[in-house]
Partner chain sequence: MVKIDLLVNGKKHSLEVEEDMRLIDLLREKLGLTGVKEGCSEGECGACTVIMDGEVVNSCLVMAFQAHESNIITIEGLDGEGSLHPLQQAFIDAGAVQCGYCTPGMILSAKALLDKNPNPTEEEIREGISGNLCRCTGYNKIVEAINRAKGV
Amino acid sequence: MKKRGRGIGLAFYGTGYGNGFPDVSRARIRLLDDGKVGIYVGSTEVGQGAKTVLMQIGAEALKLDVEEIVFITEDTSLTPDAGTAAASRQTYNTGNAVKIACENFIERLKEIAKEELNLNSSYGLKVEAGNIFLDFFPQKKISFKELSKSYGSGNIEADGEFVAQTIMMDPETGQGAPYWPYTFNACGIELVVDTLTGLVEIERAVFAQDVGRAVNPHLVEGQMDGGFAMALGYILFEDLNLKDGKIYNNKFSKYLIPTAMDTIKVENIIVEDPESTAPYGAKGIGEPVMIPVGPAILNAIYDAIGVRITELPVTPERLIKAIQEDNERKEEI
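Structure please, single chain, the form predicted on its own?
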């Protein structure tokens, strides 16, 4: 017999290291050959889109096309420390560091342009599209290319540092503000449970994710799809079958993960509520996207069969066993 169920899961997640632990990101901006701008940052790309997002933040701050930016990362001999690619912190923390470094770089360019243009003040200078010019007299200008020819590659630079605000929890009261900012999400699931075979089929999924501001909406949706697929595997498929310290499902022929045939098209909803302390309002979502999916699936299973599953993954064998044990308890009553 097939039974249909619906469930929702809600989550909030504090990004960054938290609990008063030092959470620092640094970035460096340099003027390179041909007027291109180098962004040097120690953030590591692990598939979360850090390189793309941080380059976009830099391009926005410098008012440059991304084609004019050289992004240098993952080289400790060249880049300042940006902290780990963990705790969903790179967009917020290192994004802020990149933005601050870009703002400092712009001020440095204005001071140099003041001397090059024989001005008595840097007031009124504007930096845009690879030029520094007087806003009220645009003919008075000098380009990034001209400066790079005069000063050489790498000789005009500026650094930026961002320290996230976090407060250690009071050990006596358990009170504090361990994280900032928080991100929020919700997932809704509609599924069918076959009570004869124990198979669970997801028919519909809706996923809403607060991102602050979506720097790159396509990457955000990719994160949401990835988090959904990982949670689906964790809840329904991935079983190490660990007994007495030995892993029995030690190959992919036994350790099952979701394939394209097991996943569905998720209805993603990007919620934009800009965070005032974030770079252009953007918050990190790397880890939070996985959290509400599991509870939503488990709640939907409970809605379908009236049995609360407490052991993961929900394999067909475990589901049938849970249904049988529930029926036996009901008969005893």
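Keep in mind that this is a model prediction, so the values were computed, not measured. Think of the rigid core as the biggest set of C-alphas that the two forms share within 1.5 Å after superposition. Numbering follows the first chain given and starts at 1. Compared with the form predicted in complex with its partner chain:
A movement of the C-alpha atom of T195 falling short of 2 angstroms is seen between the two forms when the two forms are aligned on their rigid core. When two forms of a protein are overlaid on their rigid core, residues whose CA moves 2 Å or more are considered shifted, and N241 is one of them between the two forms.
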Second form
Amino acid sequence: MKKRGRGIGLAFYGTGYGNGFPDVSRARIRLLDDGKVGIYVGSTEVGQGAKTVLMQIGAEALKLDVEEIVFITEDTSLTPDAGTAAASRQTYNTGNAVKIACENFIERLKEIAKEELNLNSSYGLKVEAGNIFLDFFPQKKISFKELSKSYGSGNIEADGEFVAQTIMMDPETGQGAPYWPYTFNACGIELVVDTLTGLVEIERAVFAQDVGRAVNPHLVEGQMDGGFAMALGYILFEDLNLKDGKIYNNKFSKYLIPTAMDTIKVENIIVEDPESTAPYGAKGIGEPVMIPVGPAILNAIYDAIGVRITELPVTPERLIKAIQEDNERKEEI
Amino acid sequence: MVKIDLLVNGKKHSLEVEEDMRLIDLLREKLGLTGVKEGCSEGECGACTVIMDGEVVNSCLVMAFQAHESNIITIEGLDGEGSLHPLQQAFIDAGAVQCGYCTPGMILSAKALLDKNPNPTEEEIREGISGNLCRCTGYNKIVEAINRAKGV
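Now that we've seen the form predicted on its own, could you pull up the form predicted in complex with its partner chain?
In what comes next, the whole complex appears, and the chain from above leads the way.
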């Protein structure tokens, strides 16, 4: 018999290393040839979109077109350390480092412009669209291009460092505030359980994710879709078959991950509630997107058949067994 | 050694290959076409997908000598005259690339699908790329990209 169920799952997740562990990101900004600005940052792009997002944050801070930015990353001989591409920390932590470095760079440019324009002070100078100019007398201006011509490539630079606030928990009580910031999300699932075959078919998925601010909504959706699919596999198919420390399902013919036919179009809702300590309010969501999906699926299965599943993945065999055991228990009563 | 003649991305090649050489090794090692990715080496992941006489194959499961007198298309054969293939452009526009490892195989499976069925439904698109595993995207933006590219 086919039984329909609905379930929701909610989660909150602290990003960054947390628990008092030093969490430091660094960035360097340099004026290059032809007025272009180089952002040097050791964050690693693994497909999550760090390059795009950090470049966008830099462009916003410098009030400069993205086309005018040269983004250098991953090369450890050229870039300052920005920590690992882990803990959902690049957008928030390294984003803050890039923003701080850009602000320091702007201050440096203003000092130089003061000399170059023979001004009494750097007060009232603005930096926008590759020009440094006096706000109330815009004819007094010098461009990035002119500065790179007279100073040469790479000779005007500024660094930025962001040290995240993380506090170690009380080891006695487990109490404290180990992470900052947190991100919040919710997932709703509608599914059908076939009680004859044990198959679970997801019919509808709605997923709301708080990102503080979506620097790049397209990338946020990509992360949400990816987290959903990975969680779907974790709940329904993926089984390492670990026995005595040995992984028996050690190939894709045995360890099944979702294909395009197993996933569905997720109705994504991006929730923007800017975080005051974040670069333009943006928080990382790399890991949290996976968390609420599992509970939502398991709650929907419970709603459909009235049986709590406590072992993953929910393979057809396990589901049938759980239904049978539940029936036996009920008969005993 | 076996002597084989084949057409790869429109270019004729005559080569001597070892009897136990796989097509993926021929393409990557002998012809330098490293857009052909090796994933599982057992025909499950689809990263090594190429088009052979109009059909998608896992080049890790095809022996090099079996490609004798065949017409092979790899991802390197899609862009012409400096411009991207509509599928490549659609993958970029839709945000269908994350880590990128599955992308060459995905695009070739999509091309083989659209060559046969220029106007597939979403279900047909999902079936068409079901031999290509992706761990990053959850497939939705890939499906969207193929939808965008159809008819272009």
